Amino acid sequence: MSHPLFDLDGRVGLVTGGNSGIGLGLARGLAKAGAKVAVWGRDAAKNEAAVKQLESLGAEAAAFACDVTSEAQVVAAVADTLARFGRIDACFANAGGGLASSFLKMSLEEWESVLRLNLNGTFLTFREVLKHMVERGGGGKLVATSSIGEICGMPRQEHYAATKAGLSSLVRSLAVEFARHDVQVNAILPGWIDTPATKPVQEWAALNEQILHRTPARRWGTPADLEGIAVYLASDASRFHTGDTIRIDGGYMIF
């Protein structure tokens, strides 16, 4: 049984990009703490698999097809989530990404595509969920998945790093504006996490060795390492914790 301070029974958590990787780790944490979980994703097969996994943990779960770069799809997905669960108590804007590209050869479309996904997608998701939270009253939780890339230089991923830094500024501003509505807004900064998206890095022997050498934990993180912070930020334990960026990186940024 969850400690009462971290008990999410009766609450609804939404995770965008929640059908794999870090997003699924966040969703699993919410499910284990008793929350009902809504997963948004673009891949129907992954959505279905994620729901089955969450249900195996005893949670009520549902998936909704949504491309967060589409305003119409985000509006519809919020409506569908509310129709299914009746409320959204915690929203994790996790959908994001960006492929490496030489800055000198980076096209404007490449640059803008990453901004649309990482920044516009979070903006649209938070805006629509906040409308519900403010109208309903009673507070809520917003959490953005940023990255340690907002702190350290990321060659060939300048577009990705810029969007992640932007997310943390967005979080701080929203935390101030919506504090009067008892809404807490924070960002998670994962370090090097073992997901399908990071497999090419793990297979690059020299870079993988450098990452492990610099990480005091001496291992890659896993999506399971994000479960605890998801529960904390969705629970009453964090009601006085807002406008923060929280690193989950095995000590990478302090060594």
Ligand code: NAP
The other form holds:
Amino acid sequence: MSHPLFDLDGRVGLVTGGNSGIGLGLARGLAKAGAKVAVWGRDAAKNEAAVKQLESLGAEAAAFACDVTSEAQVVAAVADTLARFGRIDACFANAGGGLASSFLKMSLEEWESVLRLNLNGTFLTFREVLKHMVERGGGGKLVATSSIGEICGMPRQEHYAATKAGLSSLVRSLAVEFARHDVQVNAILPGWIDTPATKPVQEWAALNEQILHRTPARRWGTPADLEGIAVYLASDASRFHTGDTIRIDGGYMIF
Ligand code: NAP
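Pass me the form predicted together with the named molecule as well; I've looked at the form predicted alone already.
Whole complex next, starting from this chain.
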């Protein structure tokens, strides 16, 4: 029998970028703890496959096509999610990324495209979901997927690292402003996790070896390693835990 504090039965979780990698791991965690799950992503085939996977775990699940960089699409996707499930209890702003590029050759457009995805996307998602949570009353949970890259240097991904640091600052600010509404706001900082986005790094032998050498757990993380923290941060177990940045990195940052 599961501990009642971690029981998500009757709760609704939303995961942006929930059709792949870390987001799908977060969504699977919520589904296994009894939540209904909405995933947002742009790719229809990946959305459909994710819903099938979540349904196979016994969850009620639905996907909504949404590019989180578009204000109109985020507003519409929140409305669609609420029309389907009636409420959103926990929102994981996880959609994100940013390709490596030499800093000296980085164009303003490249820089801004990463800001649009990681910062604007989270801003729009949190703002629209918070409107619902405040109006509904009864509290809620917001979680951003940051990265250990906000702490360590990320050569050739300065735009990415800067946005992830911005997310951690954002969650601290929101945690203070919305505490009176019983909304807890935190960030997850994954270490090196095996997802479609990190395949090129895994195939780069020298870098792969360096990562394994510095990770006390001596392995890459997997999306399943994110399931537990998703349940904790979406549940009553984390009711007095807010404004924090939580590393899930196999010890990479302490070694
Ligand atoms: P992934 O498997 O490539 O997943 C990225 C997800 O984001 C996909 O579901 C993708 O779906 C969605 N997405 C991308 N652009 C989007 C947009 N404009 N609007 C809506 N959805 C969008 O990558 P991942 O490694 O799991 O990354 C997930 C998050 O974890 C990112 O924020 C990333 O920065 C962070 N992270 C990853 C690692 C790691 O080692 N993997 C480490 C630290 C942090 P569609 O393509 O269908 O839109």
